[in-house]
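A single chain comes next, written as structure tokens; it is the form predicted on its own.
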Amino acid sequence: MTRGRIAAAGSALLCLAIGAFTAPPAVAAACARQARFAVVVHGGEISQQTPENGRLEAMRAALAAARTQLASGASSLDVVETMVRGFEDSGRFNAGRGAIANADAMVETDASIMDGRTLNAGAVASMLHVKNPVHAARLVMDAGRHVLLVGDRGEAYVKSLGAEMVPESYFIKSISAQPEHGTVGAVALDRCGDIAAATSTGGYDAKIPGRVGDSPIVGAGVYADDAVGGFSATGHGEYFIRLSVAKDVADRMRYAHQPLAAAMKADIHERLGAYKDADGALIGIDKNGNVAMDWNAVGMFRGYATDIEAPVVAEYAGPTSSRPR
């Protein structure tokens, strides 16, 4: 695969459809320079019981797809895109169809995509006709002019960049029994020790419309850079802006030398624990391959694949990191 706008005839992507998650034709090597990668991703952090809606059987479909791909040397970036657009079609996470409804009983959807070897970035917020919002975030990055589009003028704008538009009546627009706070994301090292992160939601339960999280924002709900790591987060996102968490965490590792588990804690519990009503979590791969998953909610749908360890699913007591690098 190429790091590139991936061709329509080049390349088929992963999608998730009834929970199956299935694989593209085998494509030619494009790196093999180390051995090592990996693979996390989450569907929410969870502040309730919440049913599971077989949210972990597509999360270990997608992770196992995910492995294979990049064993054969995928790109990270075009893998955490097929990843977060597998799970917005599968109508199973508060991102894509699933996306839950606002106020106005209206489904607005953000995503953000990372590139960790460029810096390069795209995100879109309040779309609300756009089939796969991480794709729309994807060709906003490519175009290379902007980061953000929001609206429906940049909604305007991804359409013609290319990206698909489904009418309203393809949205589920459900509304949540229980306050719903959940989120899609995936971070990958791939074998080039490239790292990229999306990230991709519906927000909050009947939130205000035009409100937007952290979830399109660089630095709050996903970040990568190859010379620390990349990191996708779920939760409360306004506290997620405000204290910039991804950034901070990459930050900490970057300039305090803290290890990943280490800083991750330290933004989860320490800086986000000090508010009463900041639950979230993050999950985060360092430039060593390194995975590790964190919150301070009741529990997060998650899980992780490397090229040691074969695809570990959880929501709540479980891992939260993967063998020690």
Contents of the next structure:
There are 2 protein chains.
Amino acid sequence: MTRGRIAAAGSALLCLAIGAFTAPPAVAAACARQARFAVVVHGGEISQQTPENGRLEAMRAALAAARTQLASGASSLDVVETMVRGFEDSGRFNAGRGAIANADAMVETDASIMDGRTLNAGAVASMLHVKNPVHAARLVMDAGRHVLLVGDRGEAYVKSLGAEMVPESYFIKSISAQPEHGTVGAVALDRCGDIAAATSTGGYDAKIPGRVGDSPIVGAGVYADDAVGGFSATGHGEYFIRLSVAKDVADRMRYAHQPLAAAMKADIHERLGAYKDADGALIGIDKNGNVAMDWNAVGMFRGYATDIEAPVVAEYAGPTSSRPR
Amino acid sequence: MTRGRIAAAGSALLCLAIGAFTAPPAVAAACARQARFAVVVHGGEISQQTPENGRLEAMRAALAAARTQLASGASSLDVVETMVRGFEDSGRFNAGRGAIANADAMVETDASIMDGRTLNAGAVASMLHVKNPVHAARLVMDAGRHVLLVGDRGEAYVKSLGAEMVPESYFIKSISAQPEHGTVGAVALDRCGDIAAATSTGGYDAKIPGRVGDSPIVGAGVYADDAVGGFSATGHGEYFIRLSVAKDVADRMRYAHQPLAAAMKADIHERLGAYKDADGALIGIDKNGNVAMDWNAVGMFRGYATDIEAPVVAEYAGPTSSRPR
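Form predicted on its own already given; the form predicted together with another copy of the chain follows:
Expanding to the full complex; the earlier chain stays at the top.
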């Protein structure tokens, strides 16, 4: 079924030569307008030698599943949420179950999701008992009235929307022997041409309770607009907020007509690079399905897949973009 | 002293003909690089017939004081904080003492401040006991490490920074007999050429507890960059977040070279205008000291002053920009 669709769209040979599709799950084939699709993920920027901790294999498996789903017509919104939920549940990343503890030894999580077709968005911040912050963000978005819910009062609201709550003991609290402030994120372009992005984090190690970084902030740590592209960030969140990094990159593309990789480079290396402690990284997909990944520190746990490329994952050296379209 | 400075800068006649300066307070004359300065405020957009409630006079008095201070070399950052604090204390606006109650009959306040010289920013959201949310935002910014603090845990942090706490009984909770979701904000350009912006709100009437709108979000309800301009928003906050309104306007100016008023018009009338319930308003100052004020609803409580124009305030018809530079 997947083969048939991709073949019909004219890129069958390349796809079959590279990909290794298994039978797609039963996903409503809502999206089949174009052959092109793309998906990119990050599992946190690397500001020092960070243990790999099974992240590469987790990303590869998530990308393989996402590729199959996108080929079958799944929406980018469902795909990015599913991927980030998986990372949250894995305990291998600083998000969800693996989120690191704040200065009071509590886990406080933040997450966001954005739909580039409608510019709808949902986000949660400073959650203590939400099992899947990215799903809570999706519930907020789908409820339609609000975008951002914070703190214990906001948590009561997302619980009322059906978000699953867990006791504090659910969280591992320390996924490695050293401080880190990785984050997870995913961006996808589906076969409808719709782009979605999601980001989820535990913030940074021993953060002040109540501190919120860029992950739940539209235009800072997450952004998606079908007319331009989609983005998810990781790094020193305060700088990403101050510089509105995701929106700045999108606007370089929209208003200054810069290509994806150049726009990302300007923000990650020039604007953030102007501050000595503003380490960070960004993943993005443009409306044509080009993928780019950039960082200004040691590396980034990252990976991507497209209709014409099987999943690729890396942490230090390695690809920074997909094959040009 | 003020006269001397303005005369030395060559715009004395116009200034003296229009303005009515009283002796400036003892402010360190840190800023005297240029004659030009400007300040603009809003006291909420008007989506229906909203009681004037003394807001016009409060804005006029604040503008007169700010004009004197700016002429004397005060920094834009101090001026916008002072003005917004005054509005918070007045009980006449939906901010600080006058902030409206949420669905649980509690007052939850949000505020932000941004320094266009450094792109430093501070913000607080979902505060229950902070007397002056904009000052709490300033304390967060000045502390240097964080940008956004939320909820009860965030409130504990701003208290530790010295923010004054008040009991819930301090808040009036209902400033008019009808729902409204006005907000206050101020933007200023000082004689150093530095631009600052601040925004403060109680959100909208009977909001879900924990809901945060655009006021404390950099790039949505507040933004300042000396290289471009400064902005403060009011209106249906969720749309301002989704569309990153303040940053979008700034980027139209920076990357598409649109003038201030045209850039604001595009966002307020075209982008927000595409949604039937996305009422909103924006004030802005560009790097040359031009002021613009725009809205897509019935009106906006607003006012401005510059080195060459005495304070002007309005609610419905009336000025939408300063005299062109």
